[in-house]
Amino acid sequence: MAGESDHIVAETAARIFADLADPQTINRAKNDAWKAPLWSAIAEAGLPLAWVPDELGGSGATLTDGFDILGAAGRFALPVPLAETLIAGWLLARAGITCPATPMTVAPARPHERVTLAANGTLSGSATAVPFAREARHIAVLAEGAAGTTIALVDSKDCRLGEGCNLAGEPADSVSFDRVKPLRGAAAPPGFDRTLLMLMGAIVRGVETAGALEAILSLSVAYANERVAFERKIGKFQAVQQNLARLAGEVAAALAVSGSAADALAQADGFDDAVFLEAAAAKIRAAEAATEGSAIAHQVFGAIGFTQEHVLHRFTLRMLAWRDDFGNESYWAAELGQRIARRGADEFWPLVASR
């Protein structure tokens, strides 16, 4: 159960994001002007950081807090790099590693890529897709070598960046290693490896996503509510309500699947079986209902919803695009299977009863 230390940080990132990152303000500014005060306000709050100890540069809240802070960042669709530097800190914080206060992003961010260490130290590799990369000062970086896995923070400017975008037009950048030396690193935890930052990954843009589709869902239920065609207000017509309802469904099913998962980790000492089933199956769930809850809310809207000048579009595309970020439900779906095989047809029903 959420304490009232949960509440407060949530209730202080949703107050900077409504007077910083109204999501209609931002969608009519002419330049990105906005960003600056956004980021030095989150900056000042402590969000960024959040999940590394005090010790280390960060705020040292709980991963609750954090999980809060990207349910508000979903709600207003926040097009900065907060959820990056939230898992960014969290990684480097796995080896001790003390973090800037600066934007951050963390790669690899696709669960098939790989960096490696060489035994002089530097970084070998490339990763793809690696959200708001050119914007990040610092780089997260999970890299694999002869001695382990090592954890290092990369100045994004000793890297090579081939620009890129997601679906929602937000930096989403090619990153080359060419022999890069880390400004500090550290050998990761026994058993941390790629696929425990991807878990943690999925579980952030489940969180997210669940955020963006209750935002989606206000605005529509809003809309039908005053748009009038042949003399009724639209959200009086069967098939608009029949639309709502499913769409409200969706909603509820990415909050319950991203908030299990989210609790799962928070309460668990690791990442063991039980957080891996609730993370993969946020995930998955989460991306389905973003593809339906963005097909709804655009049927509801009409082609109103699809022009750059309506708010809609900045929180159905970003839902879409957070789909392929650390293993899309392909991915998840096929590594849930993989892993429920392995434990055999006895183990299966105690581990899903169990949730």
Given for the second form:
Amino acid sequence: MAGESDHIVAETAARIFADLADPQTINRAKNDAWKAPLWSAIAEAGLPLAWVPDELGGSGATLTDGFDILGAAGRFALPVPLAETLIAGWLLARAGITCPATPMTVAPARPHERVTLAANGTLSGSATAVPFAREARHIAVLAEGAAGTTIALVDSKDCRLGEGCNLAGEPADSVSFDRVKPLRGAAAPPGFDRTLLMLMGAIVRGVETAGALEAILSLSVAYANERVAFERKIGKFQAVQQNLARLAGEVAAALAVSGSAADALAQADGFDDAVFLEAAAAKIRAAEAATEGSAIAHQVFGAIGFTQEHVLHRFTLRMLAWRDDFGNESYWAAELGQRIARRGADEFWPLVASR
Amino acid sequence: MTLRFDPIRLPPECEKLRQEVRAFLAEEIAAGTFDPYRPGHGDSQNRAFSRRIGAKGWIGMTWPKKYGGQERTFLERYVVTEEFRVANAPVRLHFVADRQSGPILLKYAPEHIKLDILPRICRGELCFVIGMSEAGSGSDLFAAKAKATKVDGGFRLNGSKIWTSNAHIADYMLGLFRTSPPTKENRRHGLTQFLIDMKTPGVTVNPIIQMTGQHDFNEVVFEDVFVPDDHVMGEIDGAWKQATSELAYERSGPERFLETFYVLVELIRALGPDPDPRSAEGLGRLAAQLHTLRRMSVSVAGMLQAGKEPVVEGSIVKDLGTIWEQNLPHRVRELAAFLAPETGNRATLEEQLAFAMTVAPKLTIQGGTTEILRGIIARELGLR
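Could you drop in the structure for the form predicted in complex with its partner chain? We only have the form predicted alone so far.
Zooming out: every chain and molecule, the one shown earlier first.
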């Protein structure tokens, strides 16, 4: 459960976002002038490296603090690589690597992609749809080699980038590693593998999605209480009320499951089936909520919500895009289903009831 | 409005209790008390089983000790409820009294009635029925017409209640009767809640058989039934204030999403250790959805224990949970469509699916329909 200090971190984050990342203001902006002041305020507050201990260059906050920051980032549809830098810092810190104070991202960001480490210490392979790769100065890479799993810090200039974008138009670039020499590298701790990185990414996206859903619920309720049709506020129509109640249900589900997974991870000694269930469920259910919830919100807003000038798409398109990062919901559902099947029918309830 | 679901972790005493409950249930299953694979077949009138549960201290377990309770937490009660539910143990005899009638008595009954009735509920001796709906009053509770007329020393009840689950085996009813007409300002005014001994002269119970073939529903007819003054629960004409306060308890429990859970377990057994991707994905999604509902429900229990009032969160759990448990047998049926004919437990799964699919339609009606719940949620959102 969140302690006092957690709220301070989350409140600091929310204040910075409200001042410098107002979705309406950014949506109207003609250029990227908002970006630099936003990032420097975030960096100044120690948010990007919240999950990195002091001695490795971070601000040494708890996992819970970091997830609170991400919930706030979701509520603002934050358009800078804060989540990615948090994950990158967390990954590098697993191997005791000192983190640079720059925007970072992480590779691979899809479960079936592999970067390999050769005996001479160079990295090869490629990763697709790496979020914000072109805006990241550094990339935290999880690489697999004969000697096991390695975590490496790479200068993004040393990689070949192919520009791409996600549904929301944010960078989602391919990154090719052609015998790239990392700036730093170290063995991952025993048992740490690609699955763990993907599970962390899954929880992060779940928490951000829940935040974005909270935002679209309050936007939608406010609009329904203001827009008049047939001489009534549309929020007075039962059909609209029932839809908004369903949206609240999706918001609640995403909040509960991602909050639970974040807490489970923060408390976990190791990764077991129970933590796997928490993390996979967070990604699956939050993604389902994103699908359902964005459709309902758009329905409430009608045509105006379908325009570039309205902020709704900043939330809905990001949520829909996040479904694909770090394993989509179908991938995690199949993985979870296989695990449950292997445990057997009589071990299913004990797993569900383990927390 | 901010939705809140604190990530509650069940404390160690809950896990210890869970193991005790599982051991008890395993013994009862071994002794043939009920068959966990055949939901709906357990003997609903098995009073001896309820007494054994009572003897364990698992009925009314959160209530004060002086009324027979154990003063344990809502989280402990939660664990007991969910373990009984997933085992398909027949608990209908005492469950209504444990979940809602007892708490109403605790709050509104005079001391001598509490001392008389609550310990008997805790011992598993009493079955309660809820008398709210009438032929012309279902979701619209405040349209109730059954009347209570003031007489010397009490009230005379006339009229009828319908869809009264377990009235045919119940010892007491908590029923809603009209003591005054509604007012212009408040159409909810004028209803009073009474504690009624079902053996009182003038009470007739007529069975109504459900589409599953089970007998659960009844019509209860009241003809000049006398109820003494001290059996009025709470404020005369003011029952509407009482009806809503218990909703978070009633609506967010594990029984609101686990009613058809057994088909999912049987599907896992049928699929075996290495399901094809379609089945694995379907199973994984259902597991993720179930896990989410349970974590929401546990969170509401934890917030209640902490003295908070998560009314909208509780309504959301029931809305999502009942729709999920209603849809579950149909999803399982689809996922089982390509099973090999010789799959070992196929007959069991098909029998369970047939039962679950016939039960399913009621799940989004009982205890507050989907539409009513969404109305409550919409009001909390600030839309009404």
